[in-house]
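To begin, one chain is listed below as structure tokens, in the form predicted alone.
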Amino acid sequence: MKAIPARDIAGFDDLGLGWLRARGSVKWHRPGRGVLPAWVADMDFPTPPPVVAALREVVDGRDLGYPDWPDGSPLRTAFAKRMAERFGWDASGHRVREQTDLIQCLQLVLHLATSDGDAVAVQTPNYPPFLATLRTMNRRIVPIPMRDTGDGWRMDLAALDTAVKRAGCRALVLVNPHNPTGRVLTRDELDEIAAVARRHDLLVVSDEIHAELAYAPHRHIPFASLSDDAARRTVTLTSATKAFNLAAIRCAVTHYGPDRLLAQRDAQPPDLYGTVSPLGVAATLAAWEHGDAWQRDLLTVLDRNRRRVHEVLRDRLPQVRHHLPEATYLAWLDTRPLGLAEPPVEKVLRDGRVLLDGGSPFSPDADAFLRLNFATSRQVLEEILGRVAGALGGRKG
């Protein structure tokens, strides 16, 4: 397939309410008429065109027959040749598997390489599905909490290497870049997680599906990149998903990094945990082989709206306390100084008619935490904003 030139991109900011609201999408559907939602973590912007025309050749082919992968799918090559092009990380394609979703990969892994009762760390906040897996699976959760140290959040690796040593963890699921804090870790972070991870040999999980929606000048460094030792305890969980807004393809790869623990894989049932579509695996290698282009003015639009965010706090409710991400679409505002009489999510839906996320499903002292997903228009997030603030008492725009 060719790829698609940037020129033929849809502008980000041509999104008629009218469309938005048409979608069978849950972000738009489940909200109800005359509100606006900022929830769930999908961009409001169209698929991408190289991802389009990818899936379009597949249909009018007429060929949705059983593919021949004897060898796994050519997903696995292509994640290794996009780990080396974009982080310089010597993935092996081998050591590839493929997954419906990146939520599905976790609960693998986590169901080979532990046990019922077992000890798991994890940072607080953190995407809710992964808390409530540990919590359904009886994974005995140890939080290590981000801690917003005045000019960011920052992961408490002391309390990491004392809460792994008495609480006997078994494993680390390692979310970075951070959802919902926005934070990316430095090489300076990994290095002592991962003297951690040997100090008491940990199985790392770590879900870099944010990975591409990095801003300049932070970067992105794959766990596993970092050491002999680091990868061969690492099991990465990635996807194209969240970076090209593809979430409906169903659709992720787990790279394992322990020898022991890929055995155990595939000594597996073969189609016990289900096997991905075509269809997701040709979204996915043109999204990573053809749509870089989309995704820089993707990340110009993301970087534009972060800032607005930003500003408007600053200028309209200055008491909340929100710090600039360094990765995601995502914002995480923390409303304790306001002294609400009820949980923000619930204030903001009835008086801003905003569906935002936050609250205890993040972490169980995160009921003043309000997460605002800012992938949308520069009209629509004006409009969310605005509603936002007046819902929180913020000054007059």
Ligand SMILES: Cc1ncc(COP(=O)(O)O)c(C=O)c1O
The other form holds:
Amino acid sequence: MKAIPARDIAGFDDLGLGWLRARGSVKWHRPGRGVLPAWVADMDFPTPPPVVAALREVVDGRDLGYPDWPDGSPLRTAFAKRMAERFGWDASGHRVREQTDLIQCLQLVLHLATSDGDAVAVQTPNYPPFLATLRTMNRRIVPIPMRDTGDGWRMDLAALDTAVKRAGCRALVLVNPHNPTGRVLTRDELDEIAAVARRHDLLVVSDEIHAELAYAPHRHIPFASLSDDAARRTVTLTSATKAFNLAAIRCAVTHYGPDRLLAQRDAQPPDLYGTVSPLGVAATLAAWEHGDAWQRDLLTVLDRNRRRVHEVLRDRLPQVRHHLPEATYLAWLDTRPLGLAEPPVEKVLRDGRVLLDGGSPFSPDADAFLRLNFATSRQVLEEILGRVAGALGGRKG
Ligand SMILES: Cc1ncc(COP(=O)(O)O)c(C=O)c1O
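Show the form predicted together with this ligand, please, because up to now only the form predicted alone has appeared in this conversation.
Below, the chain from earlier opens the complete complex, with every other chain and molecule after it.
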């Protein structure tokens, strides 16, 4: 395992606790006094400077009139360019539509493509709002387990084929890179999934929001780039919000591979789904066009932090199972071997004063799991890890 760089990284490691605690956004605002937050997928780092500059330019121009986008927002071509540059995927700007966030994208696609009571395959554990959306839409969730193989998390592809066939699934919601395990699926795995999708004529809704947060040598491969067949059956959902820490901008894109679905989408009353704000579009464009240097530093910090989490768990809580995430700033911890009498999220909050995400919203059988967000400064992370280890009865650090 590589050594942790000794120096701090300016802008990422000099976060004052006073500044963090004064924030109005939910991660730091909701926990009580003295509690450190490592829950919800927001990073503690300040907004990237190119994004601040772009937003400032819009505001300084004092023009918040209706945008003039007769052919759709500039996000459409910017998205296609980004995908080509980053992932070698020849996406089409004409197939892009803008929404406020990925949950809205998912709802819209499933409303158009499936009906009440239809079966939809989805990895478990999974991002809780996706599971909640499927439930409120009365779609039948067909869980495809992520399995701990001992040397990492693997999607159970044999279970996928069987479950899709048995339940008669119409669609697969694929989250890759995966939240909460941080797994990045390989080309071989994706090809296998594409073969299942073809065999059972599935629509694939591919959430790739964490794509730019993959750690080398892991590389994200867009599902729609796999083959012509995959391109025709895949709807890709993404945004700049995770990889540039912009959850508040409410701006996301949907790339429609299937012609019929795109036509259905465009036949909807135009105002039903609202439009994105020029501020969200300006922020996204700035991130994609001018944010790469910031993102390189970010990944250096996150890589250091993910290794530090792993190291502390190995040394102080060796019974807790954990695999180094291949992407994301989220660590997924299995505390079952500790045999606790209560959900660990409650114990860590009470005894350690750290707010984590408990596992059960990610999967009903994941009560003994924890999701820890390590996108913070070195100093705050050290404090969080020390408290978590102490609360779970770990060895002295
Ligand atoms: C896998 C995944 N999809 C979608 C989202 C939603 O992001 P947003 O609200 O910015 O659209 C998240 C947020 O954490 C996520 O982890």
